[in-house]
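Let's start with one chain on its own, the form predicted together with the named molecule, as structure tokens.
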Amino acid sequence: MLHTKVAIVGLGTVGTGVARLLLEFGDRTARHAGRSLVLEQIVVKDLQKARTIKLPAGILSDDIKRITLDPEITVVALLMGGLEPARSIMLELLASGKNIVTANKALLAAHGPELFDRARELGRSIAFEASVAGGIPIIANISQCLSANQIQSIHAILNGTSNYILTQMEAHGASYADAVREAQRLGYAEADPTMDVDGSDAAQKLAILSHLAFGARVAWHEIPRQGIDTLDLADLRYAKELGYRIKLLAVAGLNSDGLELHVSPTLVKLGSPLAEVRGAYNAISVVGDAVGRVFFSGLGAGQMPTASAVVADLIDTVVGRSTITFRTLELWSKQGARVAASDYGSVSGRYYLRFNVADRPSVLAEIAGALGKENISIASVIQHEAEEGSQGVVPLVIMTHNTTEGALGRAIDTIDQLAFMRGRSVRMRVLD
């Protein structure tokens, strides 16, 4: 049979679960490559760390050359994380000659024109399916399996850290610092977390699908981003006496003015399939014009789902399919790009306001005002009576009709400074 040199740069989560695949269900890979895809070479940064897995005698380095070297190998599983070194170990191993598979988001969103660019001029290829939701084949399913549609939204949950934290502290009742600790134990969070709990992470993702999607170039740190790492207890449960359930979502949409773009916490309808993504689970609801919506859910983070991805870019480069996707997208070429984000101000929608006020006579009546102001309209409110020990203070929270990202900011402003409020008011995207 047929056999195909690979290497792997990176035994963390993410290379373990991909040296498990390759070494123990190498037939399972032959029989679906066509050949036997060899692991010749694994490089890490600390040969002395204790490693989770059983590896063949002499595969394991921290010398890249000992795969820049090897013409034999011809393709490699970049699973480092961060911006430098994964940087120049991808273009060295690019002008090696190697076509790359990685998980690496952060260093697509970052650098993505740059790198594509140079593997075009070399002839290489980059796949990505694991940058982007784990496990889901949602590259595949954008570039290619869609390709017949104008993609007209994107409404996806793409942080699985996030969404492991949220439910553990809405079903389980945990607390947010447990949620996260566990959620590192599990392989879900970046080596640094930050990124995950403040919409970072997502945006990069949301980037990169905006890219396929929509032909949209956009800088991740320039779309809208918040997380889920101020988010109150008191807001969950508000959440759900409304009806709905707290969600990070990222959103990107065509409107008239281009393509709106955001990350939020936002209030899903409980009973929606959005809603109930639970745990590590990511979810992209895709409408296009001509197949209408598709829903996509499967585990985002996590070692065997991610590892899954990762392996198949490897068949797909092996057998010489990736090169051809590549080729024919022109990803991040310098071709202009079809779609511009935008204005954030004229975006429009629904939103959960929470105020911390003062129990005093004519709060809900100045609040209206300054909302009523900007022709902003209440659905709802709620105020309960004031708990002991709340020292006089009440939480109201308001559901609004429609209006703009820009006129709820503004009413939000006036509000703010107004002398009976208690703390910092908080707002919510709702989606219905």
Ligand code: HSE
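Given the form predicted together with the named molecule above, I would also like to look at the protein as it appears in the form predicted on its own.
The text that comes after this line covers the one chain and nothing more.
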């Protein structure tokens, strides 16, 4: 049987999973590729680090030239995290004639145009299915399977860590801090979980998906985002009382002004597919003008789900499918964006609001007045009696009718300055 030599740079969690699939299930990959994928070299930073996989003698090295100077290695899985030295190594690999498979969404979100332009100049390809949503084949589905459609919208849970934390809080009453610690214990969250819980990780993935689906060229850090790190258990309880569940949603959608983009905690209707995605799972709801709504769900991170996507890209690259797709799509090309991001202030929707207020007359009237000045109407109100020990402070929960982000922001700025307010207000978008 024919064979193709491949290499791996980075043998962390995902790299180890990729090596395991290549070494232990070679017959499976050969069946799909029509040839054997021979793992020729693995390059790592620290040769002394303990490994959880038994490797053939002689393939582990800390010298990237073992790959770049071997003309028989044609495909490399670059599985390092971060921006540098991952960027420099990718450029070096491309210059040496290698096609690339990567799972590094931060690298693509930050340097996609430079890296993709360089790959095109050199006649190479970059495949990146594993960079978004782990084992869910969303890149292939948007760029290939749904190519007959104009994508209308994407609503997605793109961070399994945040979804796990929200599930622990909502289902088990765990505090945010306790839920984070449990996620860290299980390996879902890093020692520093900031990128997961503040919405940055989801924004990086949304930048990639919005480029694929809409031709947008938006820097991920320019996408409006709000995380779950300030979420209170009370909001999950009130959401459930109203018939919703809170999820950290990444949203991209065409509207009359351009492309709506944001990442934020959102109330999602109980019983809807997105609301029922629990634990460390990801989910993506896509609406196309021809196909209608399609829904994808699965593990969005972890060793083997992500390794599954990497090896699928290796097979596609060896077979030649990735090269054709890469050349045809012209991703992050020098062409201008097909659609621009709309003004976030003009984005419309319904909102959940919670105010902690002094328990006294006319509070609701004053809040309603501030909302009314911005033409924001109230759909429903929840106000429970003050609990013992509350020191005269009660929560007031309001669901609005449709309004814009800008109008609501102005109203909230006014309300937060009112004398009866105790602490800042909470606001979240609502997806019906």
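If you superpose the two forms and keep the largest set of C-alpha atoms that fall within 1.5 Å, you have the rigid core. Every value quoted in this text rests on a predicted model; they were computed, and no experiment measured them. Numbering follows the first chain given and starts at 1.
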Yes/no, residue 260 Cα shift of 2 Å or more between the two forms with rigid core fixed: no
Core-aligned C-alpha movement of residue 188 between the two forms reaching 2 Å: yes
